[in-house]
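A lone chain, given as structure tokens: the form predicted on its own.
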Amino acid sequence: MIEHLAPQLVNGLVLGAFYAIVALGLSLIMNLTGTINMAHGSFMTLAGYLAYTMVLRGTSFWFALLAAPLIAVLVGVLVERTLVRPLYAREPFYSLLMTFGLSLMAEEVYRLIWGSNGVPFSPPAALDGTANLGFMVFPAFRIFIAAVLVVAIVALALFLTRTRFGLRLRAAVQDTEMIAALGTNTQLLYAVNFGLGIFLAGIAGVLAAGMLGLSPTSGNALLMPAFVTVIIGGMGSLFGSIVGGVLIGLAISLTTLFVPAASEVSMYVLMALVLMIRPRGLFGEEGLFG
């Protein structure tokens, strides 16, 4: 049993990093605009399909890993400007319904363009095979995935805490009217914030396609765990999204090892336990750490 525990723990950390980075994108958008973006998973799928098409036509995987999320950002900003922005002044319920409908439309578009069946998207040859970690042998591509996700999370943290624009984003979450009164273009903040969330989703979408495969519904399959991650970590807490993702990843991985039949419900059990103790989540307002 011990020899199986280490791989499951590492698998859980990689899975948790996926949930964390998707949840970070959701949190960024919700914190500033109040928009519950049900189409977030569709942007993940879009980035995955774009990367698949690029690689299929001879583009390197490394270029596609960066270019596909950027193209998804352009589409996301267009959606924000034309469909989401008019709903900022209304109740979040309206944007939820609109983005949910958008996700259903996106799935059908993906089926028309790339087909209903899943398509194979293999990692590059340089990341094929396994790597010896000393205490275990683990797929090299999954180690690469974990490294990329950690770099993305650290880069986001540095952007939000060390750059002037990032500080304005954080300030706008606290008081948008004050930031606007000081001369900041809040509409630009909304667009950049939305695009940043989509960029994180795009990176996760390309990496998930190489590990889990690609289908019209693959991004939406990761959306519900991401929402659970936000709830566990605490609404409004980016650090909480990271902690929540790691906890869910480990819970699913360990449950798969010991009680496989309960693996899919383990994250909901974890969410229920957290909410019983901390109704606002671990790091939410008035939560475990204030």
The other form holds:
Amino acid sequence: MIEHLAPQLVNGLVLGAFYAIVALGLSLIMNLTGTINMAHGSFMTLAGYLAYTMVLRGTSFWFALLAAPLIAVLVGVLVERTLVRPLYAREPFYSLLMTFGLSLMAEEVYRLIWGSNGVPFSPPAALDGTANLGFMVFPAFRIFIAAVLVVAIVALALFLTRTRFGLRLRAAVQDTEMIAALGTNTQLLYAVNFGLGIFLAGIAGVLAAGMLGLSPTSGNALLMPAFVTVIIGGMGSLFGSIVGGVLIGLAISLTTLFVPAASEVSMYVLMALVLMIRPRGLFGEEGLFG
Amino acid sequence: MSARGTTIASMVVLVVLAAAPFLSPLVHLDVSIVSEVLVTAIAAMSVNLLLGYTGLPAFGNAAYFGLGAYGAALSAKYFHVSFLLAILIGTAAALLGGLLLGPFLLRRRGIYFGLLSIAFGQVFYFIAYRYTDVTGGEDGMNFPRPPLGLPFANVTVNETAFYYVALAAFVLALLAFRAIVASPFGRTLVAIRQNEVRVRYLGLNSDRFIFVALLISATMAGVGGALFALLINFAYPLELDWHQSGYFVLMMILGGAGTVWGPLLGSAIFVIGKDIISTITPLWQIFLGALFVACVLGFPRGIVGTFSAVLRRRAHVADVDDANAAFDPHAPVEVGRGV
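Alongside the form predicted on its own that was just displayed, please also present the structure of the form predicted in complex with the partner chain.
Full assembly next; the chain just shown is listed first.
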């Protein structure tokens, strides 16, 4: 049993990084505009399929890893400007419903283009082997995934804290009216922020396609754990999303080892426990989002 | 619409519903489809109480619906209980689900409540999905429809008989719903939607009111779910899924949030639309998604809500902003009128 523990723990961390990055994208969008983006999983799937098609057409995996999320961002910003934007002035629940409708349509469109069944999307040969971590051997692709996700998270943190634009974004989360009065183009902030969230989803989508498989519903399967991540970490807290993701990843991988049938339920048990002790999540602030 | 006009319209609807098994063959509609309309309307009504009246984004009612379905299905399959007892057991299961989740959901409001509803609702989905030995897992479970179970009429329930049971349940639910929203309790729910802080200052424990509303909603959804399982003689995990919750919300908003008849109308459009479109094209889901988008962007007040707003405007009654119909604290809700 114990020799299975270490790989399973590392697996849990990789899985947790996935949840964290999806949850980060969700949180970014949610914090600024109150929009719960139910189509977040659809954008992941979109990036996954785009990368799949690119690689199929002969481009390199590395190119696809960057280009596919960027195309997803273009689609995302287009959707934000045309469909989500009119809803900002209204109750947040409306944008949740609208994006839910979008995700239903997207799923069907993916089915039309790429078929109902999953398609094989394997990592490039360079990442095909295993890596010796000293105390265990582990698939190289998963190490790579973890590395990319960590880099993405650090880059996001730097962007938000070290650049003028990131500063404005965080200020807008606190008081959009004030920052608009000070002359910042808030519509630009909304669009870039949405795009940023989709970019994170896109990166996760391409990587997840290689690790967890790619089908019209594969992105949506990651959406629910991401919601739980946001709740555990606390709505409004980006740091919370990272911690929440890792906690859930570990919880799921450990229950997979000991009680496989309870692997999904475990994250909800964890969520219930956290909410019993801290009703607004681990790092959630009182007053945000009721 | 005047109170009398509304009463007449309601009577017409009820008469049409009572004659539906004889009318539906004329329009090539299966009786079971009309039964499904009524059954899902009960579930949409349960969302209406929380969302349309109390202003809580109830995006998890499929959990209670599915608990009702599985409660009925499991008891009918393994304990061979009667039709009516299966409904009762399903309803009790849903109520239990509400008692279990309520304390968690209560603590938050607004969009946070919605997120918690979605997340917690999924627990039951995964239990049904994973507990394959008993529930059949992903494939679902079928079971023969049990006999009615009245001591003087323990008959088998054919499609027409089922329809009348469903109609009876629907009318009961509708009357109960009307009584609830017209009662001081229901008024308090509307007051919570309009200004919860003020309700608390008046010395009312709004949490307690919301909890009771949630239990009523869960019970109602459970009745719908139990009937749904008995209608199709089948229970499957997707009944518990958050997508299903979304469909109920759509039905309610499509028909008209905060209106008594809205959920029935929304359910009719949804169920019959699905039935018709699915036979023409496999792309039902695209239509459904487009309906969501159109509904939210185009007519958030729903059909009944828009209709009555037009009538009100003609009667020179001050109108409110259309855009936030379901959640605008000052949007009108139907209280004590409607049937």
